[in-house]
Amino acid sequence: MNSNSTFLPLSEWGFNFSHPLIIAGPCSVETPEQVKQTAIQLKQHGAQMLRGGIWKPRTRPDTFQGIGREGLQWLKEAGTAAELYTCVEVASPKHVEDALASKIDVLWLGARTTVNPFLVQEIADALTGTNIPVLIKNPINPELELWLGAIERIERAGIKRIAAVHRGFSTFEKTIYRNPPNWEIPIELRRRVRELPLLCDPSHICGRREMISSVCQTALDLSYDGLMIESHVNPSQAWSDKEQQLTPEEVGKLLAGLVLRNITVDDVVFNSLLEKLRHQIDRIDAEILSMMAQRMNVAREIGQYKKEHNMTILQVKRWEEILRTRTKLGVEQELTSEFVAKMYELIHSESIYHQTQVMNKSDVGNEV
């Protein structure tokens, strides 16, 4: 990211945002009465910006595949009635040309555009002098450079009212999630732009209604802005997506059971405490590192007998046994099985890595 990046907040974006941000309407807008109704709900519990899918990219063709264009003006008059801005997925120039043209007040970049550096930049290409204001979703796969990458190419285009939105990632494997957060990479984003607004969309993390509320509580304990939430004034009858939506009553409700934390405390106890905490974490920290160091050390004796007696680096015997072990003896110590995996096979990478530069070391010259 350039280091002359300067991203406006979210309070100097002239929509008198207030925190978080809470931006909700339906996964397509299918009839004028539908996201109307939807919106005033919406705005008498809590909302403070209108979604809606009107050019849907469907994974099968023949899916409902959105309304089409005149969604556009049926949106904008839902956010009048409603009082609230408006906000909708460009995937094309001319989708951007569309929107621009219906005074949609804010656009955002999907998923399946994000992940297409060329598509990407066609639209870039056409926000260029504008200044609208767009919301950029991580690409389905998790990469963050691709991430990054599309965020440059709008912010190249003179866009500065740029936020970030988090909605989980494709995977082939299964878990309770219909597109697992990673919450690692959102995490490294805002370390490497701090300045950006973070947003959540847990309607597509999910998957399931019922998951929610959990994942939003997450997120904002995790220092995120505001949050994308998927409502629809009669999700059983939804066209698209019916199982991730929300009523406008459910979302009020999941509203007022969120809890937001501060960023910092003026408890001089509570800092002092935490300072000493933290003190703990500094030192455990430095014997992790200079027993992992210890370890290589050995592995790379390891490497030197294997050598010499003309034997394989990897043994997958001996790897099993320690992830079977290491994983159990974690489990007993309160750690996840999934985070001990994890370490073990970082770990035995880097042990590997050792091995084998004593494999191919020389020991010509090293003889008496």
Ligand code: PEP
Second form
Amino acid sequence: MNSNSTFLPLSEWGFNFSHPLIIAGPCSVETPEQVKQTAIQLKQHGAQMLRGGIWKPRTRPDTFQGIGREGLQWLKEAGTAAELYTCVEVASPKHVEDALASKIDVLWLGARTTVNPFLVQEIADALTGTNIPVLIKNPINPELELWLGAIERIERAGIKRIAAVHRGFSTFEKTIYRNPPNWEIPIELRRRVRELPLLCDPSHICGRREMISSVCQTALDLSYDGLMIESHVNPSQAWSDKEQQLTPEEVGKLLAGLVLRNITVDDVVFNSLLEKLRHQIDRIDAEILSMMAQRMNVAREIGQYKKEHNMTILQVKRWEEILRTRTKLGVEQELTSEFVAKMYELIHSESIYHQTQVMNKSDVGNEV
Ligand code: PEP
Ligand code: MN
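One more: the block was the form predicted alone; return the form predicted in complex with the named molecule.
Now the complete complex, all chains and molecules, led by this one.
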């Protein structure tokens, strides 16, 4: 991202948003009554902006593809009746034109659009000369650069009010999530583009109702600026994403249960204790790195030894044994097995690298 990037914080968008920004509404706009009832109830339960899909990027062609253009008016009317701002997904220049004509307040790019630079550029071109705020969901695949690229294209169209929406990433693996959050990606986005507002869409991360509140809490604990939650007056009858939608009342309960934490605290005692704990972390990290360096020294010695005995570097049995025993040891000490496995994969590949360095080192100089 260009160092002159100028993203406005939500508080300067000219909307009277309070923190955290709560966007809620149905996955799809279905009927004028459904969207209006949902909107009115959501307003009572703390929402500030009404979302609703009009054009739906559905995986299969035989499912409901969205009500289409006429739904924009229903969305706008529901927003007006409930005194909520409105936002809609756009996936083409024509969608942008229609949404602007219907005076929708905010647009968003879906995960299946962010993934496609051609499409993002076409939408960016259609946005040039407008100043409508745009929310940009992460691409379906876990690639930060692609997310940044889409943000950059919209920014270069002159849009200053941009927010990123974290909705999780596709995976072939079977997980408890519909789209695992891979929190490290939005955290890295935050580090790279500090001033860019960041929202979380727990509905598409979870894919089912049960875990939504805990994902919302994690997002707030990571100082996200807001949430986008799918909500429907009658979730079991929803025309799309019925397993993950909450009733407006459930949204209210969820919001009431969230704990808002401060980014910094002025309490001197608290801060000095925090400093002390951070020093402990610094010391432990220094120890971890020095132990790693020692481990790699031993790996180099092993490499030398294997070389002298003409043995291959990769010994699959030994590696499996390490992975099994270390995972067990880690889990006994309350680390997750996924973390231990990932960490050892990295350690093992670093160790192999050091052994290959020793193996490949020419002996010519030593022969003299
Ligand atoms: C949606 O918000 O309903 C949607 C289609 O989301 P995503 O682009 O995150 O899949
Ligand atoms: Mn949806």
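Residue numbers count along the first chain shown, from 1. Here the rigid core means the biggest group of C-alpha atoms that line up within 1.5 Å when the two forms are laid on top of each other. Please read these numbers as outputs of a predicted model, since none were measured by experiment.
- Superposition on the rigid core between these two forms places the CA atom of residue 356 2 Å or more away from its counterpart.
- After superposition on the rigid core, displacement of the C-alpha of residue 31 between these two forms stays below 2 Å.
- A displacement of less than 2 angstroms separates the C-alpha positions of residue 53 between these two forms, with the rigid core held in common.
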